[in-house]
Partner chain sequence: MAEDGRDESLATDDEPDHTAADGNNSLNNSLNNTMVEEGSTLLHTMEICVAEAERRNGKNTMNMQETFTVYLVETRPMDAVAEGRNPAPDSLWRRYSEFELLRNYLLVTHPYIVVPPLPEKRAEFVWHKLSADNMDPDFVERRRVGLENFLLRVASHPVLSNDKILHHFLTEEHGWKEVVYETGFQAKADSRLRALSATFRVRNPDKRFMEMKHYSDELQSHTSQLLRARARVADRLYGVYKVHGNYGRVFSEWSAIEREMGDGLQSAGHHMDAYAASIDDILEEEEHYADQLKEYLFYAEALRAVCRKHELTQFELEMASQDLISKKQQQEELATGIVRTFSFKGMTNKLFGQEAPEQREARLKLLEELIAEGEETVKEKTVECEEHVERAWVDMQRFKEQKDKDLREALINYAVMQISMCKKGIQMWSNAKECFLKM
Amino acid sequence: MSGQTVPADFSGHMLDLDEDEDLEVFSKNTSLADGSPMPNSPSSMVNQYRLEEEEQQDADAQDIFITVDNPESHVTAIETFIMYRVATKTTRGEFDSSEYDVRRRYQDFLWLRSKLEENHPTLIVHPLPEKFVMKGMVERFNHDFIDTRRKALHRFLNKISVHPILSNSQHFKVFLTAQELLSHKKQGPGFLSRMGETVRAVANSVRGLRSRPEEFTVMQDYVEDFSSKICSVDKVTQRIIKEQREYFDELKLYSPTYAQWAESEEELAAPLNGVASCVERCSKESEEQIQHLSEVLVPALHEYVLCTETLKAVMRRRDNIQAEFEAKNEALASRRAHQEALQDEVDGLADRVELSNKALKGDWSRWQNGMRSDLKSAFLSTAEKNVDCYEQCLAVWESFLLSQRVEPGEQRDGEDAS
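Isolated chain model, in the form predicted in complex with its partner chain, this chain only:
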């Protein structure tokens, strides 16, 4: 595959024109997959989200199931990148077959998402995992990074697939089914026309909105507040992981001090070794807690941090649509000539405003429910995991106590040191 420039996202997410996002630096490693694809069963995929009761019914009625797995390094003359397997099972009529199996790279996902946003500017399209790794991870494309990205891509497609409007998108279908995406990518409005739209949008925003409907102002305020809150929660969670890691490191050094001491003791050796193994078990649990946080809570929070950017963009686009209408409407009022043509245009824009607003309103409550459900389940899972870890630790300490209560009689009869 030669380098392909991806059309710029006119809402402000200017994509880089180079291939950074999925270039690999591997020279030796060829396969990164652990071999086993994600489980394909409907219930396990649905469990990815732990949908609420109302949505559970939708899930049972779900007619399309998508998995993203099997990342593999793909080498060409010019570049190296990762390809993911996208497997689809569906009973939908508009699909010619009931099963599809295609390979896609990160760029392809970017393309799909930009197309969806393009065609539905005021719908809330779930965000993709980021292009670069921010926090200075030394190996940008190590196994953890690939796996985290794969899971996020999986979630992305599934979010789209349960969206009443977006899942019917032609681009979505093409993405899931076409063996070769390149030809489809070349279609659609070109780069230049997209630039034109951006310029118009900027111009309109400069003029400013006459009157934004109250409900959208409320929405805007919420988005601002939510953005800062979710970022804080994300930061706190990262901090907890950091502290937990340092605690775990110290625990690993602590337990051997008991075992080493036990070596020079006789009667005390048993209880000392008992404590050593309890502490070791607790350190294991601590490690599991860290892992769970990293795999469940952090990705969920992170996605909603990214969501806030999407929401802001959606609000901006809605404003632009309204601004455009208002601009043309004013022009209509002041100009005498070309009135009929202008009138048609203004009517069209008015309809567009109405449709966009309606779409956004509908999607807004949908998004809010989704957010609540996703974060609720992530927090629940975290709380359950913490309870579980504490229970494991409790069990080992209690069994240690039990062992000590039983032994005294036997210890007294043990041989003397001298």
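Keep in mind that this is a model prediction, so the values were computed, not measured. C-alpha atoms forming the largest set that superposes within 1.5 Å between two forms make up the rigid core. Residue numbers count along the first chain shown, from 1. Compared with the form predicted on its own:
- Remark: the rigid domain rotation between the two forms, smaller part against larger, is 14°, computed from C-alpha superpositions.
Now show me the form predicted on its own; what you just gave was the form predicted in complex with its partner chain.
Next comes a single chain, given without company.
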């Protein structure tokens, strides 16, 4: 059968971190569109883009509030792992209580996500942070890594809590309320059933589609383009932070050098000490800027790098459903003897295709709005921090220049005295 090939959804992909690829850099004009110069302090301009009213409306509509905190290390004879406290407050009537406190490890979050994807294959389930850490990046159980993962797990649960369908999942409720999950994890399809699903997915991928609806082809193209761009921005941002950290390390050595020089140059002591002070203060601003990039922009970018893999998996699952429907429809046409039995399957699959398409289209616009809001907020926050950093450094150096200016009267007094 000719047509597009549907890749089976049974393997993961590692991100390519090749640093040889260049990101196109566009020059920025520092004037406004009408030719007038940019204001020196754009804080008021940045504030125009704040989404405070929208955020307040979302908070008013929310009825589940979840916090992931208090990580604890657990050591057993065969493994070491981290348990997080998951605290929930809710006003929903289907919950027996308004508050819950449970402890969960990373594998429990994986179980929840797999169950959500299993029951809602064409909904966009927010990604979890990666299970394994790339060699040389961070220690697995150091404080920074644990806190970064905690924040990502917190965001994962809160993304689900505001989803109109996923937040009503029974598995989500069990995750938030059950003191232990082992008995719940044992429920569900067995190994042979899961293997059958995998075989069917492979068969559908080999068979391919006759024709994908245009709207989903547009989605597929968008995802591929978005994936390329967000991965490039993510890689370049991490490279910039690496270079800024190297610059910061040099600045820490730069200031003491001027201070030591001032000790041996009495005539130049004042300006040398002034430069040393300026460099030290600029160094602190640079450190704050690097920290902001690492804690705000990088997590937002990398989160949506992972989202692109989720989107691709959702598109594959939708295509697999359609491929199975097309196969059954062909079988119905060629095997009239079994027409009645196959007709029921075809009707069921037709309904499933329609529901899958409807679910994905509804979740697609919702995901796009959330993605644009998250990235816009991260970009604006970063821009505001950059402006603040550069303004602080500019003020430091202007203060130094003013301190070194000699008034004409003072200069003449100095010449008379000599």
